[in-house]
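Single chain ahead, by itself, as structure tokens, in the form predicted on its own.
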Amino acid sequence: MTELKNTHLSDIHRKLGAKMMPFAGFDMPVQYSSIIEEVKAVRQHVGVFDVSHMGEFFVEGPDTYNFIDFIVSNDVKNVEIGKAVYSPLCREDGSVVDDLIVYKLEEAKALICVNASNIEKDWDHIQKYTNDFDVTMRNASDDYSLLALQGPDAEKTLSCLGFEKELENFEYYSAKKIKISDFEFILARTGYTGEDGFEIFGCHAGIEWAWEKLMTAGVTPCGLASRDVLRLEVAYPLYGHEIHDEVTPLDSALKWTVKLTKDNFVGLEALRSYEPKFRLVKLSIEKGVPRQGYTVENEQGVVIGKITSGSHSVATGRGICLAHVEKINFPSDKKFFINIRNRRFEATYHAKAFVQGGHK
């Protein structure tokens, strides 16, 4: 059995009485207070997750731009030096590897921040197509640590780590180079929740210093599983669920994040022709709490579908769920049910996300 990875601030989540448990090769808090107040203290007021398990790799030269936009499908290129890019990394055949954020950060160097259970395969996938292009990279994902500080106060809340001066005019998926207290830390204004927050990147002694100032600044410490729920109520999709190897990014609702039009990038000819084999619904159940894995069915009973993804939200008191469920089958009269352990729940469908979330 392999050993499992340790952020650099376990012991600290140890001490502060997290439940620890595995995911994706690390030892992660999962839970700290509960999950409904950890929730709530991001949606009303702000919270810190720990997310230094997630990976970063580092593009430079010439072709940096060029480079990115060929091997993911959203449009980096085009995009202004000091914005943040969500999307899709796609194989040949059109099926996602991985979803990620391009971070622009010169005119010649990115920070790429993929998932932590796909480093190696990400790594693996991007390396092959480096030598066609004038690029270096780095995989710098053991030399930094990582938080999400997010909710309607998280902005404020900053105010304890000196970096008023660098929020000016600092715009939604944006990111910047910043230096405070002798530490250089990579800033972001994306995050995971819907709501307002920022991911602040750096080396492991600056990220243990910020976690510090947070922790005495008043900052609710959350965990991994408030955060499922967190990004489940505003519908953002999660790899290994909504995305995975067996879909394209068309079959789970991220045709925005695909740009046809493009010259070219990975899995462009397939996408082009391929039509979705699902649409993914957003449900949800007055009673109950809808699992991944568990069917979805139409009127008559017949299986028409399977939940990715689902839970209780804290937010709206019932239970929500992200579904694929098979375009051709997809009900003219959009009557969902959901089946839970041989009983049949007539689901509410969902036209937009559960929760708006506070984003800038």
Second form
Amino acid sequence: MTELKNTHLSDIHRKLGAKMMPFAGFDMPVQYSSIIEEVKAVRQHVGVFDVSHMGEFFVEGPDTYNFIDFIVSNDVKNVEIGKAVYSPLCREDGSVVDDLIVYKLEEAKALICVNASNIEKDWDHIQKYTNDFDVTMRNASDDYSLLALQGPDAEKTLSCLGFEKELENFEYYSAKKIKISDFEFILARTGYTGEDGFEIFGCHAGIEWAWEKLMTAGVTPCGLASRDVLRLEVAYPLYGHEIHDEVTPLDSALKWTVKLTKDNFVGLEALRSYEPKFRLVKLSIEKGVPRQGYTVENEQGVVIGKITSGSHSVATGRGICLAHVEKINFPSDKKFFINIRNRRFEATYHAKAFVQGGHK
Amino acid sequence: MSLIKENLKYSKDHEWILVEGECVTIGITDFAQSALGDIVFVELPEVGRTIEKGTAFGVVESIKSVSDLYAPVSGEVVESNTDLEASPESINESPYESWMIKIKLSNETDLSELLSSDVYQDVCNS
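Shown: the form predicted on its own; wanted: the form predicted together with its partner chain:
All chains and molecules follow, beginning with the one already shown.
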């Protein structure tokens, strides 16, 4: 087994009393106080996550956006410089390598942020396509730390870092380079909680400086466990759960990220003719916790799907989950039952996310 | 450092046991609630059910995990703390007040296998 990596802030987390757990090869803070308190802090005020395990690739060169537009399924090229784009990364057969965010920093330079567990896999996959484009790529994952500052108070909290002047016309899914206190940062108005918020990329020393400032300002440190509840409440997919090597984005409610009208991209041909096998549904139950792997049944008791992510919603007090239901067995009456320890619980079907996040 | 009360007995499964004659009250320890984290669901047996030492008598679910509750002694359930179903978080807040079930002991020799507070302290430290 390879040794667990620390983020630059790991010792600080331990001193704060965080419970640490291995995640994607890193020893990561899972929770500091309580998951419920951390979720509430982000929904009502502001919380900060150390997500330095995430991967950062820089793409540079005249073909930067032709190249990225070719490797991802969403439209990157027609989005303005200074904006960010969420997209799946697919193989030729349409299956999902990863999901990522492209930050359009400059005319000929972009940052791609990928999931920690997929850094090597993504790098190898993307490298296969560089030859036809005038671009250079750099894996900067070890050089960057990353904080996610999330919650309705995130914007005003940024003044404790001196970032307040940077926020004019800086709407949701914007990104730019900034320099504060001799540190260079990439500031992006993105996140994974459904709330307004920012992701701050920087060198390790700069991020440590920012973390300490945020702690002094009273921002709640939050761990990966609350992050998972927050993203599930707003029904955001997570790699390894809703999307993985065996499904396409069209199986997981990500049709909006697959631009079949683009001239070309890796996976286009396969996705054009693909008949989805699954529908991703949002279900909740009044009591108990639906968990990953539990089966979903129809009214007659036939197994028609499986939970991909489940948890307890802090906002609604209900058990919530996302589940892959076989498309051919999708019940027209939308009656779903979840099997928990051999007992059937009737679930409520949700057309919308369990919680409406406050992001602008 | 988790709280351990001297007047209680313990199981290696991190339950506390209050013995009053043949009536035995069972809950989970401070160590257990802290390890589980935010508890959001409890499933307890009905009054009148007979439970057997070493078998699961209920379930406690935190946001992170689901855990069976194992009976430290055999007996008949004479009371079940259904209040916990409405406020499972009270187990986190006050584990030694949040009793789960009361059992009428069927075999007194079961008690001899319970751990003292000192021994349980060692279990938590190991």
